[in-house]
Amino acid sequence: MYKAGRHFLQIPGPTNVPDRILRAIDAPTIDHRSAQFAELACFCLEGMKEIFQTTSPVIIYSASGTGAWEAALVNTLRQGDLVLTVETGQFGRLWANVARNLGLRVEVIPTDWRHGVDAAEVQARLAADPKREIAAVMIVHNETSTGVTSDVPSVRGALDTESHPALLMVDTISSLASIDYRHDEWGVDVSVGGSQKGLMLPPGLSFNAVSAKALDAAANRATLPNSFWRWDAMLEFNARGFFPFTPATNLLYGLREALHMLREEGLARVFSRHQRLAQATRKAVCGWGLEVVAQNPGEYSNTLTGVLMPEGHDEAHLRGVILDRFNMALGAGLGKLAGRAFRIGHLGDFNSLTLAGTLAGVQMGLELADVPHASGDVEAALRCLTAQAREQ
C-alpha cells in the first residue's frame, strides 16, 4: 500500500541520499579506462584525502565497510599476528571476528558497551608486552550500536608512551564526514571509511586511508593471502586514475558530488551542524525521562544516540509501531542491546526541521506502543533549536 509522503530513514546509516548525489548517479556509465574516467577518479582519491584530512594515500574499493576492515588487515599483517582491540559494541566486535577468521591471534579488551577505549587500560596492555608481539591496535571512532565516541588521540598516546611499535587502525564508518577525525594530526596508520552514512552515498564504496607506516608494513611484512585487496596494485593504478578492477563508477559520481557539497558547506560547518542536531536530540531524550545509552558525557556520539527503553518494554516493537504509523525507520539494537535500546540517526544530510519532525515521531510512537515517558517534551529539542538558529 502506498504511504504519503517521504520516509524517514533515520538509522544511522545508510543515509538518506540528497537530491543532488541521486541526478548525479543517474548518469550514463562511461568507459572505465577512458581520460573522462581517470578524470573523476583522481577528483574523488583527492578529494578523500580532505575528507580524511591526510597527504596519504586514500585507496577506494568497490565493498561495504567490511571490505576495508578486511583490506586493512590483509595488507599489513602475517598470519598468527596478535592484534588488540577493545569491544565498545557490535561493530568492534564483528572487527575482531574478522580478524580471527583470516587466522590472527585477538586479544579483546572488552566494555559495558556505554563506555569508549580506556587509553589506560590500552596502555597497560601494551606495557604488557615486552615481546613486542601485538602487531596492531584496532578500534572504533565512533560506535554505531551505541551511540559513544572514542578519543583516538589518547590511544595514540598510549602507543607513543610505551614506544611500542604496533599499528594503529581506527573505524571511521559512522563518524567520517560528521565527526572530527584527523587520519595524520592523530598518528593514524591504517582509517576505514564507508559511503553510506556521512558521505550520503549509497552503501558500496569503503575505503582505507593509509600513512606510511602502513604501506612499509604492505611492503615488507604482510604475508596474509589477498589479492582484490592488494593496495600495491590499487596505488600503482590510481597513480594514473585507473583501477586494476572494474570500478562502481555510478558510484565515483555520486562520490564527486558529495564532495563538493562538503566542500560547499565547509567541513567545520558540517562537524558543527552534526554537534548542534545531536545535543537538541539528547534534550528529547532526556525530556522523556529516558536513558542515553552513553553514560560519559564527553563519549556522546554527533552522529547518533542510543536510547534504553525502559525496563520490560521491547525496542522492537516500539520501532515497528513507528514505521507502520508514521513511516520512519528507526535503529535497531544490536547485540548486546538487541531488545534493549533503539537508535536515531541524526547524519548525513540532515537539518533541524527533519530532526524536529524525527523526534516527533518518536514521541507519538512512544505514546502508541504505550512506552512510559513524559509527554510534551520535543519541546525541549524545538527550544534548543530555535537557540542554535539565532546563534548562527
Second form
Protein chains: 4
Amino acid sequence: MYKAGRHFLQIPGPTNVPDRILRAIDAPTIDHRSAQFAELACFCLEGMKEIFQTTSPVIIYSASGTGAWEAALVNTLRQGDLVLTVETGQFGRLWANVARNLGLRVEVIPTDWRHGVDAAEVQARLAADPKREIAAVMIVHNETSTGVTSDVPSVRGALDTESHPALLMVDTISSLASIDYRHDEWGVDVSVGGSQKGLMLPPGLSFNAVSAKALDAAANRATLPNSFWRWDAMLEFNARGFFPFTPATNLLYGLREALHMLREEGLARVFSRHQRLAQATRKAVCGWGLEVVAQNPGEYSNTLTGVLMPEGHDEAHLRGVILDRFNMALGAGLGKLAGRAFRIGHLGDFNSLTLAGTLAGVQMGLELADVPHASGDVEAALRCLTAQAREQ
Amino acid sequence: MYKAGRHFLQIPGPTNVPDRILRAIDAPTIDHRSAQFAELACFCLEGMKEIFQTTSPVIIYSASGTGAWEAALVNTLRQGDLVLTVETGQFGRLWANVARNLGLRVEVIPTDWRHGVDAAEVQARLAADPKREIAAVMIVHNETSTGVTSDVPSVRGALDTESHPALLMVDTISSLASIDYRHDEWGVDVSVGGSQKGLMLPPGLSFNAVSAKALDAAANRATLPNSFWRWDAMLEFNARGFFPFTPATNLLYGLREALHMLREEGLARVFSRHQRLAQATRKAVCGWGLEVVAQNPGEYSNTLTGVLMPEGHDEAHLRGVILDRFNMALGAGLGKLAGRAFRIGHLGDFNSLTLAGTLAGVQMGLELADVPHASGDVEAALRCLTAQAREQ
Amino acid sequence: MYKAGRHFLQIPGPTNVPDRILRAIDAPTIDHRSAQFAELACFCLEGMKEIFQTTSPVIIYSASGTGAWEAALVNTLRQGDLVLTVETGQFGRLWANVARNLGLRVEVIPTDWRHGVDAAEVQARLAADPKREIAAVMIVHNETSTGVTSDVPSVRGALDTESHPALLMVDTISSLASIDYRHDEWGVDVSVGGSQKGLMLPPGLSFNAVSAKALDAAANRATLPNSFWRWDAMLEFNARGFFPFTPATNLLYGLREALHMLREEGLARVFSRHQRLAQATRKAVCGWGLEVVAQNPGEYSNTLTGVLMPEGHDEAHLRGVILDRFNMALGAGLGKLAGRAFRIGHLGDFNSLTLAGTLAGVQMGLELADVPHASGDVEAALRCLTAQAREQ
Amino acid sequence: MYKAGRHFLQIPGPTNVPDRILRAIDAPTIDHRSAQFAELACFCLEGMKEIFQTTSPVIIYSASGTGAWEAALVNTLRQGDLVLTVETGQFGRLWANVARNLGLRVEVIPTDWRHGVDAAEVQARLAADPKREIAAVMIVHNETSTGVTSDVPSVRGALDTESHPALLMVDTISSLASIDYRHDEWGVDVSVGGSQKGLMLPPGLSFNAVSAKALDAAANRATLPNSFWRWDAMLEFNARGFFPFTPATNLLYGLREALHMLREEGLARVFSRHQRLAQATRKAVCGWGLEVVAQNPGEYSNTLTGVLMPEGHDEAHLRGVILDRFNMALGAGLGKLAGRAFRIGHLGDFNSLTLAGTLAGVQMGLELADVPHASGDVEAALRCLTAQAREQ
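Let's compare: the form predicted alone is above, so bring in the form predicted in complex with another copy of the chain.
Full complex below, order starting with the chain above.
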C-alpha cells in the first residue's frame, strides 16, 4: 500500500541509501574474474584505506558486519585465549558472545551502558595480567545501542603504558565514515566496519582493517579453525584485484559510488556535518526535557542519539505511533534499554532538513503518544542549525 | 558534487517523483504496436478517466502541458474566434498568449493576481455577448503562480445562466490528483492536465479530458490547422490501445504505477492529505507574520502557497540562500510577482515530515537572509499537524 | 508473466535502451529553472549539434518525432504554400499528411516504395516551377517502412542546380546517430530527428536542426499559426539553458548519457558498426533466398532491412510465431507493404551477438511458420561477421 | 568505455541478472526489525523451501556460497571428524579444502574430472568403515568446473544400503532452480545453494537446506567453534521473520522477485528449458568436432558445458578473443582444466535467441583464434531449437 511521501529511516543503520548508490547497484553483474572487475575491486580496496585512515590492508567481506567481528577473532587468536572486553552496550555484549561462541575466554568490564570505555579500568586490568594472558582487547568505538562514543586513543594509551602485547580490536561499525576514526594513528590492530551506516550502502558488506601486528598474529599465532574469513587467502587474491570466492559484485558497485561521494564531500566535511546535526538533535531532546542516554558530553555520539523515556512510558509504543502516523522508523531500545530508550539515527546521507523532519516527527509522536515533554523544541534545533549555517 | 541528504524539490511542480514511479520508468521500452503495449495504454486511458472524474475520453499527449493547452484550442476553434480568459496569474496569461499565437482573438478579464475567477464578471461579459462571439471561456483551476484556486462550478453556472454556448476550458495542471476536480459534474468541456504535479511523474505527458460538446466542436466546427494534437486520430488509435505515433512508452509505465498508487491511497484521501498539509503550511506562514498571496481563504490553494516578501526584500535572494544552505528548491516569483513572492510547493508525494523539513528550511532561510519575520512558527505548523493526526 | 531471457526488440525503433541510459533516466527530477538544469540543457543542446554535424542550433522538443515534423513546417511556411515530397514509403506519406493537415498544398512524387528519392525527378519538378511556388522539399533520409536510404546531397544538388530557393527538409529519424548524416555539409535547412532510434532513448524527445535560412524563413516569412513548436521562444530560452515550458527533464538525463556513450564509441565507429551489421543481415536474408525490399544496393539501409515475404505468406503470421516462440518483436509491414514485408531493426545499442540471436530467431521462425526459404543462412551472416572482425 | 550492445555474461555464474530483479534491488533499504521486513523475510524463507523441494527449514546467509559450504560443516561436525568427498572437479576440491581449513580429516575419492560421483565407490568406502568414523559425505550435484552432474539418489542409496549414519551434504550451487533438485526426496541432510546462478540474483546470498537429522547433529553432536553460521540462532530469529544480525535486505528484495518469476514460469518449465538449451549447446559443440568435458551422456550438465580445446590451443586465448571482439565472457578452465577447457554457461535468465548469440560468438571466436573446428554448427543448434519449438 502506497504511503505518501518519503519513508524516514531514522534507525542508526541501515541508513537512507542515496539514489546515486542505489542506481550504481542496479547494474548488470560482471565476470568476477575479468579485468573490469579487478579495476572495481582495486578501487574499492584502496578507497577503503582512506576511509579507515590507514595504509594497511583492508579486507572486504561479502557478509554482514557480524561476520567481520568473527573474522577479527578467528584470524588472530588461539583456542582458549583470553579476550578483554568492555560492555558499553548491546553491541559490546554481542561481540563478546561471538568470542564465547568461538571458544575464547571472555572477561567483561561492565558499564552502566551510559558511559564509554574507562581506559583507567582497562589499564588496571592489563596491569594485573603479568603473564600476558590477555590476547586481545575488544572495544566498540561508537556503541550503536546507546549513542556513546569511546575514546580509542586512551585505550591504546593504556596498552602502551603497560607495554601489554594484546591486540587492540575496535568496532567502528556505526562511526566509520561519520565520526573521525583513525586506524593507524590510534594504533588499532583490527578495525571492524560495515556497509550500511556511514558508507550509505545497503547491508551486505563488512570490513577488517588490519595492522602489521595483526597480520603477524594471523600468520604465526592463530589456531582457531576457519576458512571463509581467512585474511591470507583474501590478501593473496586481492593483490590481483580478485577474491578467493564470488564477491557481492553489485554491492561493490555501490561501494565505489559511495567512495566517490565521500571524496566529493571530503571526509573532514562529512565528520563536521555529522557533528553539527548531532548537536542540533541534542538541543531538541534537551528542549523536550528528555534525557540523553549518554551521560558524559565528551562521549555524545555524532551518529545517533539514545533518548530515555520518562518513567512509565514505553519506547515501543512511541515508535509504533510515529511509524504509523508519520512513516518514520526510529531505533528500538536494545538489551537492557528495551522499553526504556529509543534511538534517533542521524547519520549517513542526511542533512538539516531531513533532521528537521525527523525531530518534528519525534515531537509530534511524543505529543500523540502522551509522553510528558516540554513543548516546542524542534525550534531549539532549528535555532542551532541556523547558527551553524551562519558560521559556515 | 555530492550534497549530503535528500534534495527537497518544493517548487510547485515538477514534484518529487517517488521511487516506485522512477523504477517503473526504468524498464526496457517495448514495441508500441504489441498486445502488451495495448494493455498498458488501455489501463492508462481508463485510469485517467477516474483521475479527471469523467466518463468522457481522456487524450494522453507525449508532450509538455503547454502542448495540451494548445491542443484544447486547435481542436475546437476557428481562426479568428474570440476567447474569454481571466488572468488570475502568470499561467492564465501564458495560456492567453498561446491563444494569441494561434491567431485567436483574446479578451482578458484582469485580476490583481491575488484572487480567483470572479464568476459574476464572467457572467456579465457573457451577457454582453448577444451574438455569441465568445467561442470559449478559458480559466485556470489552480493558478500555479499565485496559489489561488478558482471556483469552476460558479463559472459553469455563469455560462448556464446566460445559456451561453461557449466551451468551458479549464487548466487543472497543478490541481489534478491533488485537489478535487470533477470534469463531468462541473460541466467542463476541455480539461488540461500534466504529468509532473499531482500525478508524481516526471514532465513529458499531458492530457485533455474532452466532453461530448468539445468533440462535436472538433468534428464540426474547428478549422485551426493542426496535426499532432488531433483528437480524432488519437481516439481512433486509442480505441485499439495504440497511438497514431510513437508514444513516450516509459513515461506511460510511470503513469500506470502512479495510477496504482493513487488507487491504493484513494483519491478522497489524497485530496484530504493535500488539504491538511496546505493548512499547516499556512499556519507557519501566518506565524512568521508573512502574507499569503491569496487573499480569499476560500481560494487558498491546497497544492502550493504563494508567500509575499516584506517590502524591500527579494525572493530570489531568499531562495538562493535556501538552495545553497539547505538544498531545497522553492518556486520563484513569476510575472508580476517576480522578486516579490516565493512559492512553496506542497503537492504530490508529500507527507507531514517532508513538510516539516520544508517549513524548517524556509524559516531558517528567512533568518539567514535577514528577512524580518516572527520567530518560531514551524511549531505552529507542527501543532496543526498534530491536531490533524489526533483527528484522523 | 515472466518469459525467461531477454526480449529482443528488433523493430526499427524504439530500439533496445541500454542500461546506462535507463539508469540515467531513473533519477529524481530537478527544478527546470535551476543552474543545475541549465548545465544539463546546455550540454544536450551542444551535444546534439555534434550528432547532426552542424554548427546551427538544434531544437529539442519534449514530444514525439511526429511533432518535430510538424515543427519543421509550421515554423517556416505560410498557409497555402506548396511543398514537394517524395513518397519513398509510409513515413514519407505520413509527413505529407501532416503538411496537408496544416493546410499546405502537397505535391507528391511517387515511388514504388523500393527505391529512394530520384534527384533527377525532383530537379525536373523544380525546373518546372518558374514562379518558385514550391516553398519546401521534404524527403526522408532513411525510410523506416522500407529500409531504403536516399541520397540527400543529390537532392541538395538538384535545388542548387536549379537555383531554387525552396527549403530542404529532411527526416533523419531512423538514421540519426546510426548512418552518417551531415546537416551542414549537405545543406539541409531543417533536419528532423527523434530520441528512440540511434540515440537509444525511449521515445519522448524529438529534434529540429535548423539552418540560418530556415531561421530567416521563420522570422520573416512564416504565417502558419502555432505556439508550442515555436523556434524563436525555444532559442530565446535555450540561450540561458532553459525552455519556455517544463521540459521532459528525465529524458534529458537519458540524452546526456546517450551523448556520452556516442562520444565514447565515436560517431565514425558507430556508423561503421551499423554498416557492418546491416551487411551481415543482408547476407542472411539473401541466403534464405528472400528478397530485400530495397532494390538498389546503393540505397540499402544500415539501420533496418525490409524483407519481402514469398507470395502467399503473411508477415504478420511470421512475426506472431517469432514473438510467441522466441520472444522477439520484428517490425510490421506498413502501408502498402502490410502483410507483404517484415522489417528487421538492427540499430542502436546492438552488436554482433545480438544480431546473431536476431537472425537465428528469424530463421527458426521461417521454419516454424512454414515459410519457404533456403536453409542455414545464419551461417552466411556469421561468416560475414567473422570476416569483418578479422579486418578490424 | 561504451561497447555497443549487450554484454553476454555466459560464465556459469554469476548469471545475467534480469531487469525485474535489478529494479527490485534498487529500492530503499527498510528497517530490518519492522513488520514490513518480517513479511519479506517470511516470503523468502518459505519460497526457498519450494526451490529446494523441501519442507525442512532453509537458512539464508548474507554471504557468498563459500560461506554456506563452511556453514554446513561447522554446524554439524566435531573437530577431527572424518569427511568423505569425491573430487569431481575444482569445486569439489575447494569444498574439501574448506573442510581441511576447519580442522576436519578429509578423505578424497578422486575422479578424472570428466565423470560424476561413482556411488559404488562411495558405497565400497562406506562398507570399509565399520567404526562409522565417516561423519559426512560431501558431493557436488553439478560440478561447475566441468559440467558434470552427479546422481545424488544413488549416493543416498549407497548410504542406505550400508546403513551408514554419515550425513549427506550436497552442493547444488550451480544446479538449484535450473536442474531438478529434491532435498527431501533424495534424503539430503544439508544442501548448499547460492544466489548468483539459477536464482538469477547478484552474488551475496547463500543457503543451507537442513534435514531433521542435520539439525539433530547441530544440536547434539557438533563442536566446531563458530558463531556467524549458527543455524540455531538463525532459526530462532527466522521464526519471527527476523535475522540475528543485519541481513542483506536489498538482495532479499531481489530474491523475492526471483521467487515470483520462478513461480510464474513454474519450476518444471524452468528445468525443461535448461534441458533443451543445454541439448542445443551440445549439438553445436559436437558439430564443431570439439569434445565435451563430461564423458557420460547421463551426466551432461544442463546449466553449463565444459568444452575441451584441441591439443595445443589455449582456452584463455580463445576467451580473450571472444571477449575482445564479441563482448562475451565465457568461463575459464579451472584447476587441472586451466588452459585446456572453457565453459559455456547456459543457465538462469536465458532463452533460445540468447543461446544462438552465445553459440555464434563461440563459433566466430574459434574461427578468429584459429582453433581447428568443423564449420557451421550454430546451424546444428538452431535445427535442434527449432525441432524443440515444434514439439512444445
